[in-house]
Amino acid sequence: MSGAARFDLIVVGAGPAGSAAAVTAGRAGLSVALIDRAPFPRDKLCGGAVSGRAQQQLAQVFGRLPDDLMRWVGRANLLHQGHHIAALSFDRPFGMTMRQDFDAALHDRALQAGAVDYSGRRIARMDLENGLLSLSDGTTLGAPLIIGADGVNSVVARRLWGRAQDPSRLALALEVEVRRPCGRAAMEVDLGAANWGYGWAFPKRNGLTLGVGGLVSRNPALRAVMEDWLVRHGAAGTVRVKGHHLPFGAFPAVPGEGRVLLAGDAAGLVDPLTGEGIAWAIHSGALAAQAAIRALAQEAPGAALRHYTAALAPVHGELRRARLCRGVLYARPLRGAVARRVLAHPGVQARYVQLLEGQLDYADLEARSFLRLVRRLALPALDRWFPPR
C-alpha cells in the first residue's frame, strides 16, 4: 500500500460516532479522513428517537441543528404486554427523526469541521498495525491512528478480533416505516412485547415508525411478534419489515488494540434497558478523538487506547448498571401482572422518564433502595422464588 495520502486520524463509519470524531478531532486542528461504504444520505434502520441525553451529546458536539429534522413529542404511552400503565410526560421533548436525514446532518457538520470525504467507498484491504486502508476505488489512506465506528457489524472489529461481537449477547430489532399522515401526539413503548426487549411507535414528520426489538436467546419467534405488532397498529402487510442487529449489553472491556480505537456499536455501546445508542455513540465518538488528540499532541499515539480505556471506564459503569436493572426488571417472576404493578409505581416511572433525559444516570439510582422498592411492589411472587430468610 504505497502512496498512502497521509491524515493524522482516519475514522471508519459517519454515523453519529464517526461524525462526532471526526467534527472533534477536524475543530482540533487534525487533518481527519472519514469513510462510510455508503454515499450520503443513505437509509439506516433505527427507531430515530433522539432522547434528552441525546440532544445533550448533540449539542456538546455539533451544535444546534436544523428545525425540520425533529418532530417534537413530548409525551409516551407506557404499555405491558398491551395493558396501559401510564401516560408519561418529559421536559425535554423527545426528537423524533428519520436517520437519512439526520446522519447526512451529522456528517455535513464533520466535512465542514475538515473531514475529507471518502463515503460512497468500501475497505478492500486493511492494515492496522501500519495504519493503512485500501478503499475500493484504488485509494489508499494511512494514519498513526483509526477510529472504528461502523456499527455492530464493524470491519475494524472484526479485523481485530475475527468478529465484531459476540452474537449470543446480540438483540435484533425488526422495523418498518409506514409513509402515511400521523397525527399522533404520545409515543408508545410497550416493555412487554418482547422477552427482554420492548416494542416502539415513534411518530415522525411523516409517518409512523413500529418496531419490536430484544435479546436473540430470548426470542426466537420474534417476526411472529412483529406480526402481532403490526396488527395492533393496523400496518399489517402495509411494508416491507426490516431487521438488524445492535448490542445489548455486552461490550469489550477495551475498546480497541494497538492504535486502534472503537466506538459506538462497534465498541458494543447500547443501553440494553433503554435501547439508547445515538447519544453513547457521539459521547464515546467525541471521546476517541480526544484521546487522540492528546496522544498526538504528546507525540505518543500508541497511549491513545490506554487514553480512551479511562474516559471510556464510566460509560462502562453505566451500561454494567443498566445490564444489571434489566435483569431484574425482566426477571421471570416479574413477568405479567406483577411487572404491570411495578411499571405503575410513580417512583418507577420517574426514574424511568430521568434516565431517558438524561437527568439520572444508573449510578443515582442508588441501586439497593431501587431493589428494596422492586421487592416491595413484587413481594408476594418474589417470595415464591426468594423465600425471606
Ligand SMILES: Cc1cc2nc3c(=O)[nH]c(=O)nc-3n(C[C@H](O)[C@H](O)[C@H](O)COP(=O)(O)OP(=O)(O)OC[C@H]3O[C@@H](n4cnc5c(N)ncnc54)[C@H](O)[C@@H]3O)c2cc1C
Second form
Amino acid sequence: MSGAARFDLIVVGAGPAGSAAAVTAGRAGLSVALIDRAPFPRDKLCGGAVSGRAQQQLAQVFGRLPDDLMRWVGRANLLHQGHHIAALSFDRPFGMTMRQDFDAALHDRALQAGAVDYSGRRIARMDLENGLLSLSDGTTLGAPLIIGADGVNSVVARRLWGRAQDPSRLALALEVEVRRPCGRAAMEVDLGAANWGYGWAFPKRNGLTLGVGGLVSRNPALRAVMEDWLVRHGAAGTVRVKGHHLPFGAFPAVPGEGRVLLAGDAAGLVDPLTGEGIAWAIHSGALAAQAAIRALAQEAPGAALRHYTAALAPVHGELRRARLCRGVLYARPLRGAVARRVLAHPGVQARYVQLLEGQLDYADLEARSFLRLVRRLALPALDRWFPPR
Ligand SMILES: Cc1cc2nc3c(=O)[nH]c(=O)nc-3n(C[C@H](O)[C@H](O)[C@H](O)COP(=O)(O)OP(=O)(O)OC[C@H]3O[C@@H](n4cnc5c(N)ncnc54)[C@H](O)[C@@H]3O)c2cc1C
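Shown: the form predicted alone; wanted: the form predicted in complex with the named molecule:
Next comes the full complex, this chain leading.
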C-alpha cells in the first residue's frame, strides 16, 4: 500500500459518532479523512428519537442544527402490554428526526470543519498496525490514528478482535416508517411489547415510526411480536418491515487496540435500558477525537487509546448502571410487576423523565433509595404470587 494520501486521523463511518469525531478533530486543525461505504444522504434504521441528553451533545459538538430536522414531541404514554402506566411530559421535548436528513446534516458539518469526504467507497484492505486503508476506488489513506465508528457490525472491530459484538448481548430491532399524516401529539412506549426491550410509536413530521426491539436471546419470535404491534397501530401489511441489530449491554472495557479507537455502536455504546445510542455515539466520537488531538500534540499517538479509555470511564459506568436497572425492570418473576407498580409511582416517573432528558444520570439515581422503593412496591406482588407458608 504505497503512495498513501497522509492524514492526521482517519475516521471510518460517518454516522453520528464518526461525524462527531471528524468535526471535533477538524475544528482543532487536524487533517481528517472521513470514510463511509454509503454516499450521503443515506438511511439508517432508527427510531430517530433525539433525547434532551443527545440535544446537549449535538449543541456542544455540532452547534445549532436547522429547526426543520425535528418534530418536537413533549409527551409520552408509557404502557405495559397495552395497559396504561403513565402519561409523561418533558420540559425538554424529544426531537423526532429522520436519520437520512439528520445524518446528512452532521456529515455536512464534518466536511465544513475540513474533513475530506471519502463517502460512497468501501474499504478494500486494512493494515491497522501501520495505519493504512485502501478503498474500493484504489485510493490508499494513511494516518497515525484511526477511529472506527462504523456501527454495530464494525469491520474495524472485527479486524481487531474477530467479531464486532458479544452475540449474547445483542438486540434486534424491527421497524417501519408509515408515511401518512400523523396527528399524534405523544410518543407511545410499551415496556411489555418485547422481552428485555420494548415497542415504540414515534410521531414524525410526515408519518409515524413503529418498532419493537429487545435482546435477541429473549425474543425468538420478534417478527410475530412486530406483526401484533403493527395490527395494534393499524399499519399491518402496509409497509415492509426492516431489521437492524444494536449493542445492548456489552462493551469492551478498552475501546480499541494500539492506534485504533472505537466509538458509538462499534464500541457497544447503547443504553441497554432505553436503547438510546445517538447521544453516546456523539459523545464518544468527540471524546475519541479529543484523545487523538491530545496524543498528537504530545507527539505520542500511542497514548491516544489510554486518554480515550480514561475519558470514556464515566460513560461505561452509566451503561453498567443502566444494565443493572434493566435487570430490576425485566427479570422474572418481577417482570411486569416492576414496570406497572414502580413506574406508576410519581417519584420514579419524575426521575425517569429527568433521566431521558439528560438532566439526571443513572449515577444520580441513588441506588439504595431506588432499590428500597423497588422492594416496597414489588414485594407485595411477590407475596401474592408466592404466598408465605
Ligand atoms: C431500529 C433501531 C431504532 C433505534 N432508535 C433509536 C432512537 O430512537 N434514539 C437513539 O438515540 N438511538 C436509537 N437507536 C440506536 C442508534 O441508531 C445508534 O446507536 C446510532 O446510530 C449509533 O451511531 P454510530 O455513528 O455509532 O453508528 P451508525 O449510525 O450505525 O453509523 C455507522 C456508519 O458507518 C458506515 N459503515 C458501516 N460499515 C462500514 C464500512 N465497512 N466501511 C465504511 N463505512 C461503514 C455506515 O454506512 C454508517 O454511516 C436505534 C437503533 C435501531 C437499530
